[in-house]
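Just the one chain here, laid out as structure tokens, in the form predicted on its own.
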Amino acid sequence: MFENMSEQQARKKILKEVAEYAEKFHSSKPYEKGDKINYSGRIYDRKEMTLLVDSALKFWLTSGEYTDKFEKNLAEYLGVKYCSVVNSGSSANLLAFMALTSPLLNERAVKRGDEIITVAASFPTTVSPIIQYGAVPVFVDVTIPQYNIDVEILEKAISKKTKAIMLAHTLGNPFNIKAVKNICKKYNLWLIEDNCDALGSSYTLDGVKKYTGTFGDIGTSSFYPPHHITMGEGGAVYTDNALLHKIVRSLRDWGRDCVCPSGVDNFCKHRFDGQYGELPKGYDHKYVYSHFGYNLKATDLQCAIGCAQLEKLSEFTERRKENFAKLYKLLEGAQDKLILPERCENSDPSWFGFLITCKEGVSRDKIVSHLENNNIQTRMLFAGNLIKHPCFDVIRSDKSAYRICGNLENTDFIMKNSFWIGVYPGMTDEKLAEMANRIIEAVG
């Protein structure tokens, strides 16, 4: 097959055939009534498959040229200085939080027992790193129908132990960034934006429109298949702070002090002449560890897909906005029984999903059952109230493990009465109409 071909010619032939294969066997099929309507899914074409195979043919199995390209392009898209790709959004949250515990931050470093303000109506891995480290999450209630932290009571949650605020933009809807940043400035708090469900969302602050994830000290993203773009598994941590970036890279790459890229030795030209800790002078810098770190890198195979996906992000964002608007219009006549979602003031969300809360006397279980029985996927607002889950059983009686500011009345209401459906770019007008019609059927 490859006789008398150079490697470059063989590669070109393979990639041409991969593109043809993708066109024939991976093109989306038209929707027919009764087909399953997923809440989200992968949207891809020949570009993703050819870049994936191109990376595979090079057989560079760890981070490499596609990783560098993806980090550079995502940073440029977001308008930030530094971006580090990791193996998942959950790992991104872990690194973002753990970066704040670094001794390099001196008196601003988060210590065990320090408090981090967050919400319980969230995905667990926004909170897990806080608890696992030994810091104390302080849970504040959220508002309905924006489903983000209630900034009217945020300041009441602050104590002498508060060091940071770590919040997600719920289902793509930005939280009140202006109010949260004002609190952070007033009390000298770190701000981590869990942007995993909001890539492409934006917010206007003091007349300047920026993407979410870029207002705080650190932002995070997830590239799991249902998200705004995908590389299968994957995530990113980004910041404008050079020191935080250095810490994130160290923690991501085993905790090492060395900044040499994979496969490169002596990048700094001082590999054997430093003095670190209590090590012998001149100990190999590639094996000096300044943090208790991990290996959370992604692979070039993943980032090759991500490079193709990132080119489509603006288009994906517009489709999400359009689908949300269409679904809202289809359901606005049912607002006597359903609470429809509302964007945060000064924001332009790239919606991850369409969140619906049932009013008193309307059964969420009945609606969800009707939708699922008619092949329409539904999802809860993640944990609903994370504190109610079995993972809290081991710390529920320990009053020093976490704290609740006030009550979580709206959080509990969401846990019992809310669900969401999809608005991802793969939705068609027929799918949106089918979902709306089934919901209206269920509420009578």
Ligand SMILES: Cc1ncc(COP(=O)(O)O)c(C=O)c1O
Contents of the next structure:
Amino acid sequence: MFENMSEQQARKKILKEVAEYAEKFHSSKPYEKGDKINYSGRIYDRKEMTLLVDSALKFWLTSGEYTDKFEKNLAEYLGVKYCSVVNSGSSANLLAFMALTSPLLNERAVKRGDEIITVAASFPTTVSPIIQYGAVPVFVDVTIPQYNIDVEILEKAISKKTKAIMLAHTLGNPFNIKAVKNICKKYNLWLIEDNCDALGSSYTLDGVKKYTGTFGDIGTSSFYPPHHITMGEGGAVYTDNALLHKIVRSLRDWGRDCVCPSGVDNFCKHRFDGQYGELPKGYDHKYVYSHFGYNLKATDLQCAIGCAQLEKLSEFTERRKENFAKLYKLLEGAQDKLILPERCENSDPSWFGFLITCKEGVSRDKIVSHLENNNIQTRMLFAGNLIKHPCFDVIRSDKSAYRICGNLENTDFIMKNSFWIGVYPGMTDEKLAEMANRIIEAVG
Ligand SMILES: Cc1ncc(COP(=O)(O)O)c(C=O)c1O
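Form predicted on its own already given; the form predicted together with the named molecule follows:
Complete assembly follows, chain above in first position.
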């Protein structure tokens, strides 16, 4: 098959066939009434498949050329200095939070018992790292229909123990970055932006428009298939802060002190001449650990897909915005029954989904089952109220494990009355119309 061919020629031949295979067997089929309408999904073509196979043929497997390229390109896109790819958005959140506990941050390091302000209307792994470490999440209610932290009550949540604010931009809708940043500045708090559902959303602060995830000290992304771009499983942590970046890399890569890339030895030329901790002088720097770390790296195969996806991100962003606007128009007439989503002031969201809250007397469950019975996928706002979940059973009555600022009235309302449907780039006008018609049908 590869007779008289160089490796490069053989690879070219394989990749050409992969491209043809992708076109023939992976092209999306036109929508027909009654087909399943997913809330989101992978959008890809021959480029993703050929880069993936290219990476497989090179068989480097761990982080390598595609990882470097992806980290560089994502950092450039976002306009940040440093980016680290990881194996999921949850890992990105874990790293972002754990970075704040590093002794290298001296008196600003988060200690056990310190408080972190967040919301309960969230995805669990925005909050889990806080609890796992032994810090104390302080839950603040959210507003409807923005579904982000209520900045009117945020300041009331501050105590002497508050060290950070860690929040997601809910379903792509930026939280009030101006108000949150002002509080961070006033009380010297870290800000982690869980940007997992908001890649491509932007916000204008003091006349400067920037992408979400770049306003706080650390931003995180998820590349799980429904997200704005995918690499199957994957995530990223980004920052402009060189020290935080160094800590993130150390924690991601086993806690090591050394910064040698995968497969490289003695990058800094001081592998055997340092003095660290109580180790003998000259102990191999490759095996010196400055943190109790993890291994959360992704593979080059994942990043190869990510490189192709990044090229499509701007187009995806536009499609999400357009689909949101179209769906809004189709449902505008039902506002006596339904509360439609509203973007945060000064923001330009790349919506992850279209979140709807049923007004008093309208049954969310009835609408959701009508949609699901008609092959339309629906989603809840993740945990609804995270505190109500079984994982809280063991700490629910422990007053030192978490704190609620005031009440979580809106969070509970969302848990009972909200649901969302998709606006991803795979939507067509027909699918949007079908979703809207079925909703209107269900509310009568
Ligand atoms: C807001 C938010 N944060 C974090 C995550 C976790 O990302 P992953 O599924 O890649 O672990 C998700 C997942 O969808 C999410 O929606």
